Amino acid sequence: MIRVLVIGAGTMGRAHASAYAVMPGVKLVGIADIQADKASGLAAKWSTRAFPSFEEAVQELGLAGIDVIDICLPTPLHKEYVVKSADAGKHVICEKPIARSAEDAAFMIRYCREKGVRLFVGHVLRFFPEYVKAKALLDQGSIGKPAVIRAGRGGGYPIGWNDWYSDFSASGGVTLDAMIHDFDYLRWCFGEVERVYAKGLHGRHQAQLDYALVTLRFRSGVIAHVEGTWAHEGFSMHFEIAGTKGVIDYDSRTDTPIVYKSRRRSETVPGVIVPESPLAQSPYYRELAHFMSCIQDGSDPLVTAEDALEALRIALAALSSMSSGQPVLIDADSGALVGAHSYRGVMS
């Protein structure tokens, strides 16, 4: 049996604790969060136990009482909490991005690894059922060499707690904390990164509204645009992904999941249904059973706290290029980034 406790009751806090009370060989032990009626109605939901500090949890429950701390808390927090758990002996899950800054999710890697705890990162595309099923025909080569990708997401404002994401140098808007979703899994199919462009609103209109346009050179060769927007209603995410020999073309917004074209023939291929349904296992689900799967048998995880780290940097790349207007080097060898204009908040 995984004990686990989850630091933070908002959003992504629920989405966690709900996956983790349904869990076989799993049991949620408690819920933390400094606002005491949002931890104790997630508790009373899930029957376990609430706590106003993430101090007070391990103190009552004991070190010996908990396996796995889940930090779903705002970015600023992830790398104190990061450490407090890895200080406490803990294996870490830590939600998307994993910090700020490049030099503190380096710093946060290397301390959980000296403390001999793991550290998993929730970037959870890679467990959307479209998604994988893309990745699939990619391996396959069932469009032949990948050339041009689009793809986006976004919609409404968020509100979080203190509106910490109107806070930039906080959240990094909506091109660090959703657009990393895509530059995570686009990493994931094509490789590095070598080239990033970007314009967005960042600084020139009022705070709640934000929108970026991302464009990547990959290594490879392929070239990637990249949309965010939090300047509309309802939320969405697409991909529309083209090679030499068809398209993959998704988007959560209309009834056919995903859809692959073929270069030979004109008429579209009957959609390709991902046996899915909204009662099946959610995303958030599979990726927190597939890290409670890695915790057990040492195995590697899907997606690394390294590869966090690559689309952090990604992400960092478009704001610096969107502060500077010229286009960003990422280095080959070292990550850094070459010919970017650095500036509070983005690069410390």
The other form holds:
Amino acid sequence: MIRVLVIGAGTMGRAHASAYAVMPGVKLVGIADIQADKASGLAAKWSTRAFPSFEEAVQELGLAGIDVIDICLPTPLHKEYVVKSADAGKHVICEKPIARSAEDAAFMIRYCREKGVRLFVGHVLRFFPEYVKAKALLDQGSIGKPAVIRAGRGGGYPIGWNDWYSDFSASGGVTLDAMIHDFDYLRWCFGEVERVYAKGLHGRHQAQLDYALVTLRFRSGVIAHVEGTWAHEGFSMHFEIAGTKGVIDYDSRTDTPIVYKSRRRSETVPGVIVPESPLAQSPYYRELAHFMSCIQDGSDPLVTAEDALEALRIALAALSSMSSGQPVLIDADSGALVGAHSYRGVMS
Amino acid sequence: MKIGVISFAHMHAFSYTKALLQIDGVELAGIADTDAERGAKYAEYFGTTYYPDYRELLAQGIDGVIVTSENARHKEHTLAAAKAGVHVLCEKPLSTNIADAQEMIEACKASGVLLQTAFPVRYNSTVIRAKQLVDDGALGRILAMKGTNRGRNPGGWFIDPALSGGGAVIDHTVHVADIMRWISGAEVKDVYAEVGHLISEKPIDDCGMLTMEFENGVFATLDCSWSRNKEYPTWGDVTLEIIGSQGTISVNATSQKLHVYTDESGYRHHAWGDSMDAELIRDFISAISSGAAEASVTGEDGLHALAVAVAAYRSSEQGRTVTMQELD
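What's the form predicted together with its partner chain like, now that we've got the form predicted on its own?
To see the whole picture, the full complex is given below, headed by that same chain.
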């Protein structure tokens, strides 16, 4: 039995808690959030304990009562809580982006290694079956050699705790917070990125809007265009992979299996439209179950903390290109952190 | 009114000529083509005279000419028409380089003939509606745009740089660059592009991703790749996403279509929207008959769009952002 403590009862905390609650071999031992009512509401839903802070959770549950700490907090808090979790000697799952800066990300990876705990980063796109299927088709050579890729995601402007998304130095805007999913996925499919060119609304427009267009050139020659939007209504994501012998495309706006439209007037908005993509196991469940099995048998995850750092470096290169108005090269010798370690399964 | 067509090298010649014949009072005076077989074939199809030499066609006392020759021959044909006092509708891109385009513009001005660049997308009803929404203030201030003009590799002279001036970038940049200028009312300030030869067997740029900054601070990207394979349900697309301070517009100029599935040809789109080519030709004819001082889409418009493609090539060669000023 792996005992998991979730830190943060926001959107990601809710998604993770609901996955752990029904996962065989896993026990959700508690949810901590400084917004005590949020923690208790979520804890009640999954019949687990609520705590008003990380420290109280650790104290109450005892070090022996926790195996994994899952950090679902805003980006600027990741480092502090990853360090706390590693200090407690617990394996860590951290939401993406791993950090706001490459230095922090590298520090977190090093720190966890030194403390002998594992660090997993929630790049959940690698567990979305539509993205997994596309990569499988690509790898089978269904569309020949890949050439031009378009990807993107977004919706409305996110409202988080303390409005932290609006603080660019904390969130990095849509580029660092949302497009990093696509950067990781594209790197998974097409290898290392050589250079990045980007434009974004940050610094151009004061209202709560963000929109960014990023072009990636891979070492393989592949060209990818990534759109990130916090300027549209309703979440959507899409990709198109054009190769020498065919095209694969997907758009959540049009490939929608179920849409609920209410005629009932709610207190907030009339006629809410709620699209869903029902799966027996959500992508979050698949991701977290995979991390649990890596912890159990000591195997390497499908997406490593080093991959998360590389995705972050692409996002940071995009932000840097937005400021300079010139392409930014991703230096080739960044692989120093990769693959220099192994872990023993501690649950065996 | 007598109108001639110089060359059927570009396939648009067919729909343009068809559109000509539907206009009352317009007479198709003849088709000139250096390819005798092609010229004779279309002259017969459209019931007109074939001229092996375009100079002969221009000497028939015609009012206007449609130049649909290979890009590199636009200049020769346009200069000859200007000299003969014949109004010109020139296929896009206006030319293969800036100097030639400027010479064409000046020659037409000096002779007092119209020079219209054939940008059919300007006449697409959906694009016109988007422009109207923007002009009505529906978006507030435009902040960013994202466009695509993807298609199949047309092959033939299109992939011979000596005749085309380049591949996908020169072929497919100009339509949407023109629409972006038209809708935003601003000129492009600088261009960055990733250009590649990634799909075709023959060496030609078939993939292009441009990023543009406009004088008014709007930024935009444009995918001009020949990235549609032969089994893709349609030839390609023209799309434009416009992000404004008060809203967004998503334009798909070819989405007025049926989805058709046949055992013979698989899945195909069949368009049912208005014909933008017909509107384009009607506009050229009406500019001539009304004695307009300028075409509604000018040679300068063609030059501005061409300059974006030229800047894209230079950016790709030099790996940096290229300002439009550098091109002067």
